[in-house]
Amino acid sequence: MREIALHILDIAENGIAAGADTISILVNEARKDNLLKLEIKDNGRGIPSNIFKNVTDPFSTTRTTRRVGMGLSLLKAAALRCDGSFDIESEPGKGTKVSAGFRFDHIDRAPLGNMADSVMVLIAGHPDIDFIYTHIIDENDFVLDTSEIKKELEDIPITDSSIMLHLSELIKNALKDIELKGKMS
């Protein structure tokens, strides 16, 4: 994939399709320690113990529409490239965690893309989901909880049109914000 987000997108909806009401994306660029770190974790079903073993390798797959699983492939294989890490944890039940590292500065990084229009796919495909989107820059942090979003909204649906595009533009105007912070500290 050409863009870190991607990974992000499908991992999360990997999620949602094992039933999650809860993903949790962490984005953690630790320029200072020249690493991103990027962790995904959902309430959904877990996988399976006989599946988890093989669950990296791109093909042996869930899927009844092709038969390649490449999502956790790639990302490791992405990871691993960049001297970074890759795990995944999984409890049947209760949900799954992957989890990845890169070398910020590694040549062979992709870049991170834009995770603001990739957060906004996931809340306007999902409305019923909550998502925790944390986002950090060296010391700076910003997170959005569509939990708290909604309790506030009441009635009004987090996809009205108006409500879109505001969030949207906090989730780009605070990452520009902790984005220059980062730069100025």
Given for the second form:
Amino acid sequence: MREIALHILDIAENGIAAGADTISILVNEARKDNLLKLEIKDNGRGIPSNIFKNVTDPFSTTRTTRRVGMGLSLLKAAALRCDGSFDIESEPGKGTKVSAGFRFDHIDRAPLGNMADSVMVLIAGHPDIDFIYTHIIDENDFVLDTSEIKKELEDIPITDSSIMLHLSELIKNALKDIELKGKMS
Amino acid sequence: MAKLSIQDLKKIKENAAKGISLRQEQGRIKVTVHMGTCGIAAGAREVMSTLVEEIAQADRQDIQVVASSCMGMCSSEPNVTVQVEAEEPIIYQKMTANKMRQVFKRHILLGEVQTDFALAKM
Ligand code: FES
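Same protein, different state: after the form predicted on its own, show the form predicted in complex with its partner chain.
And the full complex, kicking off with our chain again.
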């Protein structure tokens, strides 16, 4: 994947395919510690234990693991290539949590990329799912929780295209803001 | 924690309010972007965000956008399925932002199926 934001989109789609109704995405740019950490959590079906051990094996052959396994193994490989870490915890019936870490300044690390569009596309494509997106850059952070936005919108659908574009702008600006705050402090 | 401010939310709401009158028409046209791993790696996100932009620009509330999982056709990703009311769904393959614009303007708005990159009728 050319961007970390695309990995995040892909892993989040896995959670949705597993029947989740809430997806939490955490991007933690601990730049001072030279670390980029991701965590994608869903409350879907979880991964059955017989499939779990092979889940990050790109060559695992059962059809059901392939859908999930390919994206996970791509992320794992990307993280490990960058002196990073990868972990997956899954509990049948409760959900799955995928974590990955990258050395921030590693030459092979893909750019974070367009997080605003990844989040926007997730919301636009799945109106019934709630997303909680937290982005941290050192000591500054930003949270977007679609359940709050939906409450405020009342009966207007969040997926209205003009709302979507607006949200994507908001995220872009919020990320610029927290980046700037860090530089000024 | 920095959150979306009330002001932001109000702005979002105002932005949307103009569309309310047309909402009974919702879902007349359904466009599905297939978001499997290969699709995402091959540019499905750009295809989808372009679609949202086009819909906003055309100011249409009757077009429903859906993300679905993969169709098992890695080599032709990104795939987009367009379904206009009772007509047969058309699957487009190897989509890009530009092809999406073309499909939007010609097929979705004018009803002309873009056979050049249509994969199949379902
Ligand atoms: S992941 Fe669905 S076609 Fe490849």
